[in-house]
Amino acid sequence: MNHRAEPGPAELLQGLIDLAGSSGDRPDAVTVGEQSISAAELLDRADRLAGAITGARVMAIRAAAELDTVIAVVAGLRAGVPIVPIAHDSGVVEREHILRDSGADIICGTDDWAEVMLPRVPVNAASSGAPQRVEPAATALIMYTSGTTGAPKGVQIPPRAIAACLDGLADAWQWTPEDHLVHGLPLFHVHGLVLGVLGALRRGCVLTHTGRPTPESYVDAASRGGSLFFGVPTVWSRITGDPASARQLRSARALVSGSAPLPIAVFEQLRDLTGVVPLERYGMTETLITISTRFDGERRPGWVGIPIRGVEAQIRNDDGSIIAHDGSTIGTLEIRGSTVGDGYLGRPDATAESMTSDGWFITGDSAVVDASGMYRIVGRTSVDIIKCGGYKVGAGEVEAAIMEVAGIVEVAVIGMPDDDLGESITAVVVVDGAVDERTIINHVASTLSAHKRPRRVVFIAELPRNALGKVQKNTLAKLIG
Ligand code: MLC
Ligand code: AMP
């Protein structure tokens, strides 16, 4: 593919560049937690850092919710160096895998990862001498995402996919430089980083990252002019659980939910308390955001909308036929279009498996579509993918980590329905001797990442299996209730 005819990584940031050169720039153009910066200063600091990282193969970033993360990401894009954001709460095994698999040769920013031997580049580093001109890499971001088994895979996201996604969403949501985007999502996933940071920098709108996505912080940002708010369903259900806070979001122009299904009750409470009808959108790390309800269209609770500009969707039956647009026949959702990434890094086998022969990406989500072309996600084709607080967690990777704990004989990890988190990671274990719940939880937190830890451990005498010896996870879920 000829990437040179497409936008380069630096061109993703046109809105930031325009804002920096305009009279509309302000000292708090970008705020993360307690720290604010103007667009001009952000560009200046990022460009100094860009000079110091130019020529690196891949730059890892400990992507905490801090201003330094934003500066480092902008620097990576300006220098044309692929960026691999790593969870700030990642454990040793997970980050070792990501660093090795991605081929990162530098880490930007500060971290306390004593075992990591890569050279550190401080965010305030600056190059000495004239800036080098280097052809930018074809990949802007490498984002790691879990599958049903094995370690997370790195999705190669080119600039054109980011541009297509952000421009398609701007069209769907009437997102303009006049907006003031607010959210408090993690900066190592598509939602918080691509939509939540690059979206604002591409549009040139003001960005407030609240540090954490609490009801109080969203209310505070609304009082400072926030107009467009992002959250995962857990964030919205915590806000509706605090009606006084929810009512203070009445000044918002748009409240957007994604990353997991927004329960209909939360949709309705949010609408009733704020007077704003939520927008819901659907996406994946591999495809970026592909389907959304529109600002100027129907916002139907439980439905995720229509494909954004530049994206096509279809639903296929088990027999390979395309299902009818009848609003009730369930099949597997497939996506094609310019937002789809360039596959898994170093995994041509997994990349090929994820695509049909005619170029559709197989999402693994079960969906229906109605006569008007609106889509509803009804579940997943695999029980081994868990969505906990909007984080995707593969049962297989958690099971493998738990098997390392002394005294574990066997384990099955399942997602149990949870009012707060959507699904709660639950480990069902058979043990030999005394093994304590905390030890299991802490082992997962310290090797994989804190957000992948089981919230509950159930001890059982034996796992239910079928005649072929496969663990029956649906039976198990009913058993432990
Ligand atoms: C608790 N903690 C532990 C621990 N127990 N740490 C180590 N060991 C243990 N045993 C710590 C955690 O590290 C964390 O610290 C704190 O306790 C609370 O952790 P939590 O339970 O995970 O936080 P919680 O408040 O429940 O988080 C809810 C949430 C969060 C909604 C804020 O789940 C979240 O941010 N979700 C967003 C996920 C997301 O962005 N997904 C998008 C994927 S992209 P600390 O330091 O952190 O406070 C995608 C595509 C698309 O899906 O469509 O968007
Ligand atoms: P991730 O790998 O973290 O990018 O997660 C992608 C997955 O999140 C999708 O495959 C869906 O299962 C889920 N998802 C994202 N948005 C929605 C939504 N609006 N409704 C239901 N599921 C969603």
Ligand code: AMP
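Small disclaimer: the values here were computed from a predicted structure and weren't measured. Residue numbers count along the first chain shown, from 1. What changes on going to the form predicted alone:
- Split into two rigid parts for the change between the two forms, the chain puts L67 and V194 in the same part.
- Between-form comparison between the two forms treats the chain as two rigid units and finds the smaller unit turned 145° relative to the larger, from C-alpha superpositions.
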The other form holds:
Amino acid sequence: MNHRAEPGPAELLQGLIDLAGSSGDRPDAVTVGEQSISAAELLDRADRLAGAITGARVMAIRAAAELDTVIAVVAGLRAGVPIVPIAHDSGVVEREHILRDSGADIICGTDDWAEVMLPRVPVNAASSGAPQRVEPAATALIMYTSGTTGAPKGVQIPPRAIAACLDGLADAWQWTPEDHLVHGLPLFHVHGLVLGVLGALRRGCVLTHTGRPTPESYVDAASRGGSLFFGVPTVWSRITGDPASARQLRSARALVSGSAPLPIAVFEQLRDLTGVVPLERYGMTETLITISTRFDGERRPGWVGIPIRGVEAQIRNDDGSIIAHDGSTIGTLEIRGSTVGDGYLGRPDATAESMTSDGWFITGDSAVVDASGMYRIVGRTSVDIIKCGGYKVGAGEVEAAIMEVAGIVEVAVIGMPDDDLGESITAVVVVDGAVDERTIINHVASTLSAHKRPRRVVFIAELPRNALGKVQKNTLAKLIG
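Next, report the structure of the form predicted alone; the form predicted in complex with ligand AMP has already been given.
So it's only the chain below, everything else dropped.
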């Protein structure tokens, strides 16, 4: 994919280094749950661990929401050892695949993974001498995709992509060392680890990881000076569901939502209760974050913004042509720029398939773009674009219409195989109270176009979601048959 001069470990973590050497360092510069540490102590502990792991080929980390995870990640960067974060609650098959595929030769931290035969390195390990100066690794992180279309693939993320992403977001969100970042996101995904940890360490701002991202924990952090809050839509939905807690976030400078579409109703409730208009952004493991609304720009519900600095975006039609900026024509989003990673580890075939001949990364997401250059993500092309009776229908548009029906708690719209239509629009809903199928179908037909109405409505107790709150539509399709 892209190959440019790499920033060294010191440059990637420059904000942390500056904070550690300044009078502004504080004992709670980094807090994860109940544990806090100063920037200077974090660097000291990380450098002692770095000395013990220098020379390793790849280091796996059991990436629980713990201070040890932060220390281990900083140590890997300082030692020039590529890091593979693995979900602390991963299953045996998943972690065996990741460890084997990544080529990890050590694993850091304590775990109960009895089947793992790699040498364990405790986070408090230390070398006998001073940490060695190392050349920056070509790969900083190997992060694995969700595996929705086969076994998870390892994405090689170089330091320059991380730096470009974080600096582009700092520009878009006016993110500075004076901020106090708060979130409770998993530390084995881009959102929680790259943005939520490395972002704070690069900027040199105070970081509070709340453990569980509850309304109470966010309110507590706000009372202690939190200014910049990250969350997935599920987090913001729970916060707006507790209006008293939401109002306590009125002191926040910015509320950022990502990893899944933020429902328009939640966007509006969050704005009304906090007085802060949410910032939304778009990205994926392979490209990091590429598109965002800006702190000093328009924030429109349902739209994720414009490309960040150093990134280009375009939408391509099925016939290969580039779609006009008309705000309505759906096509596949493509990305090019400095945040794009270095391809899939050991999978040159998959890497080649994901790129166009002129260097654009094919996201697999469908989108529209308007005359101002603002993008709206319609959904995952494979599951969120339903080809029904010759029409191309975006599931997100139908979901938004259904959410307007009184009594609807959650909805996912999917396409199910149909001999006549090709795919039949099917709505899977969670309700509170008595809501009948005909009411839902008629509302969509009258609000949108008749051809966009669901042909079937399935009532369910709970939608299946992953750790970041994304609805697992492939799983859902299997559940309802």
